[in-house]
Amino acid sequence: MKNLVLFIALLLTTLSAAAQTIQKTAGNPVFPGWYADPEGIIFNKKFYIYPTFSAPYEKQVFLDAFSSEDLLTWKKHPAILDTAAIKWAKRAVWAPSIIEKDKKYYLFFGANDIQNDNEKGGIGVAVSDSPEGPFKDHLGKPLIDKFHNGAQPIDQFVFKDKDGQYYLFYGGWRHCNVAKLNKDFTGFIPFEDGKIFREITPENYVEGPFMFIKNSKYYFMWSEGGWTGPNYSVAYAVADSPFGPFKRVGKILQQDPKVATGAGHHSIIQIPGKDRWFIVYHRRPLTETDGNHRETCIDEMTFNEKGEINPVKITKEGVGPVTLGI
């Protein structure tokens, strides 16, 4: 009996030690609920995700945010922005993009899903002293409320270039524009040719632009296909300038019929000072057919020796713990 007790104790100790060596992962989705179009970013040595609340348009009247210190556990910050604070926004509040400037946090968003220049809505800007809100209307009106170069004013992404200049990339309906933001984000600065909105649409572009810099190259990414379908996906191009020209390289994120469908509308997080990258995206579980049933996931993104993005393997396990020296 004594030997049996000792054996069980030894076995439990061994199993406990083995369990501690197993890499813990976040699992996908990284937090519960239907959320899409996630923008992942780092503020104050903490990870943040700002997604669209994925529901019928009339119910999309607020934005939640989520924060994490390790990519494993996420804290919800509910209703950091809502239509009570943005009087001109009524519905379809989409695809937030956020940036810090001069100790203020500027949240760009689309609202109302306008279909022509006569409807009220478009791309707005909200501001807060904290990345967790609450956010208030920066302008009291949309920043962009017209169709320029055929681009629906949605799916905005704010980008800071190496020289400190801020740009806004945006556009649905298979057109993408870039515009140069002024210092206080209340409007735009014309380009040298006098134009405000420069079209940079690459082959197969549909929506969801995103840009990052690696080794002095500009990686421009976007979503292809229809957002309600299984073949929603992400492709990219590389250029020497944020204005292109952008020649499509190929897809790097798409469905895996064994894991999930509709993988798209993403963002990228780089761990500061390291060649380690994560793709934050939404996808649809295999059990779901409702177009709005999308969930937010994170997987690792890598590059080959040529600097090309390797195809991302979408997983159920997600990523392991990462801390930022907190």
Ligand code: FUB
Given for the second form:
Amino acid sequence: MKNLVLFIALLLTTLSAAAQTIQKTAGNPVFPGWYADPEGIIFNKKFYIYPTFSAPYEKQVFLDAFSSEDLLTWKKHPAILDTAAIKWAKRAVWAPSIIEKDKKYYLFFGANDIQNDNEKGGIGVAVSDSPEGPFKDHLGKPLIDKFHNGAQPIDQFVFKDKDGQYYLFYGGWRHCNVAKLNKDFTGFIPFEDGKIFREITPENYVEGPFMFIKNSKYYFMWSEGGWTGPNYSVAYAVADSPFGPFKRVGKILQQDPKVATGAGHHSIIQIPGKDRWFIVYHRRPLTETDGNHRETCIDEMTFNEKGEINPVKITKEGVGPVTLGI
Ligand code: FUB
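Pass me the form predicted in complex with beta-L-arabinofuranose (FUB) as well; I've looked at the form predicted on its own already.
Next comes the full complex, and the chain you just saw is listed first.
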């Protein structure tokens, strides 16, 4: 009898170890609900995703965030930003982009979907002591509230260069600008030519800019096509400077008729110190045609020996587990 108990205990331990070895993946989407334009980032050895709540514009009055210690399970942080705390923002709160500076977290967002310079809204910035909020309005007004070089003030991405300078890339309506942020993110520093907004629009650009550095090269990425349709996708260019010139290399993310449509508006996470990269993006399930029915997914992104990005295989299985040494 004693031997049988010992045998069963040993068997259970072995099975549990085996189950941990054959660890499951997260599956896509990585969390439930309609969420789009996800920005993935690492803070304090945890993964975070900041998406748009994908719903009719009048209902887009808050932002939720999600965190994970292993890319497998995600915890929701509801309403980290709410228009109740941003007096000028009424609707269409879109495409958050976040950065840590001097122990504070700055969340850039678009609001109100302005159609011309007479409407109130544009790109705002909110601040918090924690990546999990709550965020309060940093300026009490938008940071960019007008069209410059034809760019609708939406789809901002905040980027820290190698020399410590912060830049804001942004723009909808097929135009992309870059601007140099000042020290406390209350405004911009003009470039040498006196201009504040420098247009850097590459061929086919529509919206959703993103930038990262690999081997001292600047990879600039953006979304192409219409976000409500199946052909939404992501393309990229590589340059020696954050201002380009950006010559389009090609698409790296798009629909797969067997998996999902409308794959686009993405961000990239690099595992610190490793040549391991993840693309965080939204896509539409094959069963859905409603423009807002977008869900947040993660897949692996790889490079070839020339440093070009390999086309991403969008999957149902997703990725993980990955931990950051907690
Ligand atoms: O989610 C609203 C808008 O849809 C974003 O600003 C665009 O980039 C598109 O993804």
